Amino acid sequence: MNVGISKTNNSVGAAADAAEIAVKTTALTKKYRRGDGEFAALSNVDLTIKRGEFVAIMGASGSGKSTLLHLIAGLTRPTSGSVEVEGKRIFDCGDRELTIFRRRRLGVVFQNYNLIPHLTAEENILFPLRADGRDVAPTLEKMRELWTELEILQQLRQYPDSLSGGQQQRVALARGLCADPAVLLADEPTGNLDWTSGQNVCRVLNKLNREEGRTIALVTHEPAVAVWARRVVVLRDGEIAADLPTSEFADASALASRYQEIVRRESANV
């Protein structure tokens, strides 16, 4: 009888642990054809992101960081391995089911904004909800609070080509959050911005994580951006080279030094 109780408790505990996981990748691999052979952009990556975590994924160009984010977002399919979001193995879904799941449970922010030029800023933000056939009215008040925080209320009726890069990125961020996603995925969200605009985006992401418990995975090559996260995963040649809590670092310079040390060490081992 005691054994039975133990097993039940263990299974309940395992279920509770699983419920705390927002994203899990297992042996995730992505290969591309290159000439007569294959190139592994990502190799057997095991990564777990808990609910409410803010994780930065760092690496040089070609390290696999954007590939990893696109796989988590379901924008490209892996060669092998799996991705789970909220316990759902997303690549077990058909294309239509995956599209609907991504629209409802994943917010994606791209470096180049991907705003629709003939729609106003507000129409761009609300597009995912309307594409899903949802009524926007019940969430408009809450979204207006976010728009105020992002300082874009005055730009809502403007078209993308009349907005600055920082304004376009904040509109893209608002769009990524409009469906109240389980995970916000941001691919180099400050890459096209000046220092001040980039740090402002980082502050907003940090506040969303700490005050609302938003789960965020952000790809960057900049230590000054990564240091805003709670954890930094360093990729090199498609593999995880390090997984570091940012609490270990006094500032972005300290993180940058550690990052360069990891890259140099890994290079010496090649």
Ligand SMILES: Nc1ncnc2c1ncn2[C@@H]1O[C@H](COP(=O)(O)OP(=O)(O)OP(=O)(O)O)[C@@H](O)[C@H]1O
Given for the second form:
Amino acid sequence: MNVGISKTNNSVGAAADAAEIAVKTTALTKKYRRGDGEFAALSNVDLTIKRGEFVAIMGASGSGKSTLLHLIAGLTRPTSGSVEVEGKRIFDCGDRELTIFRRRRLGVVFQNYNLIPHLTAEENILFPLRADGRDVAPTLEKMRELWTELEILQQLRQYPDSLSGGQQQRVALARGLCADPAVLLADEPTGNLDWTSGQNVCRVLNKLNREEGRTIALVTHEPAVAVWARRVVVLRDGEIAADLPTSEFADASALASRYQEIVRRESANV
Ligand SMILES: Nc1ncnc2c1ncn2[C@@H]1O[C@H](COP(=O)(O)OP(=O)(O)OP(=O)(O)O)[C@@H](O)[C@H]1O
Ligand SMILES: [Mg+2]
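Return one more block: the form predicted in complex with this ligand, after the form predicted alone shown previously.
So here's everything in the complex, that chain up top.
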């Protein structure tokens, strides 16, 4: 018997709960045409990420991780279902409103970086602020601290094609963070980094989450990266196969074995 007072039983409580939610997907589905039929890259995904959470999204290649991130970022429209970011149903907006919302409230780091080739690293990083007509000066000092932590200070004047994959990846992360986004959506931000640089990036993200309360959803294949998050969501064939707090795991190898078990168990069901 529940004798507690349910916060959601009144509209004030419901509003308070809603204010704690950064991202909410409801029955989110994305289908693509394949041959004569349709193929669901994502099926009925219900996922809630609270403000200040740090969530890792794991799953095999093709399981729908990037599709989910792109839908949350409003970069592609769902076949059905909805996405709310900071209380806003983003697909109810027109394209222009959505672009402005994304620029101001979301930081997106793409799996393939998407740097603009004719801009230097620094111009790429500052692009979202300038595109929004904002002055870069007030935040430049803070950004320099971040750029130092990401070890890209020496590369700021270089063009993307003269940067290594790992350097491009860190520039893309700096760009994702430059507009001080409420929610950072990062697709494999350590995918091209060696162990030390990858762990360094995790340390930076952890600090942003712990000290600034920044909400982070990060896609990764690597348990050693996912273990930095507070929660791990595992996708399998476009569905959520598991949603686990990382506090359950003593270390990255404990998470790795559980992850393999989930993936294997699910494969056995196919
Ligand atoms: N634009 C598209 N048109 C058709 N199919 C697509 C499209 N984008 C993704 N898919 C398919 O949807 C599925 C999920 O793709 P997605 O890129 O989300 O996977 P992922 O989990 O990010 O994989 P990876 O770890 O390799 O990056 C894949 O089977 C992919 O081929
Ligand atoms: Mg992907």
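Residue numbers count along the first chain shown, from 1. What you see is a predicted model; the values in this text were computed from it and never measured. By rigid core we mean the largest C-alpha set that fits within 1.5 Å across both forms.
For the candidates L184, G198, I57, Q169, the hinge between rigid parts between the two forms coincides with L184.
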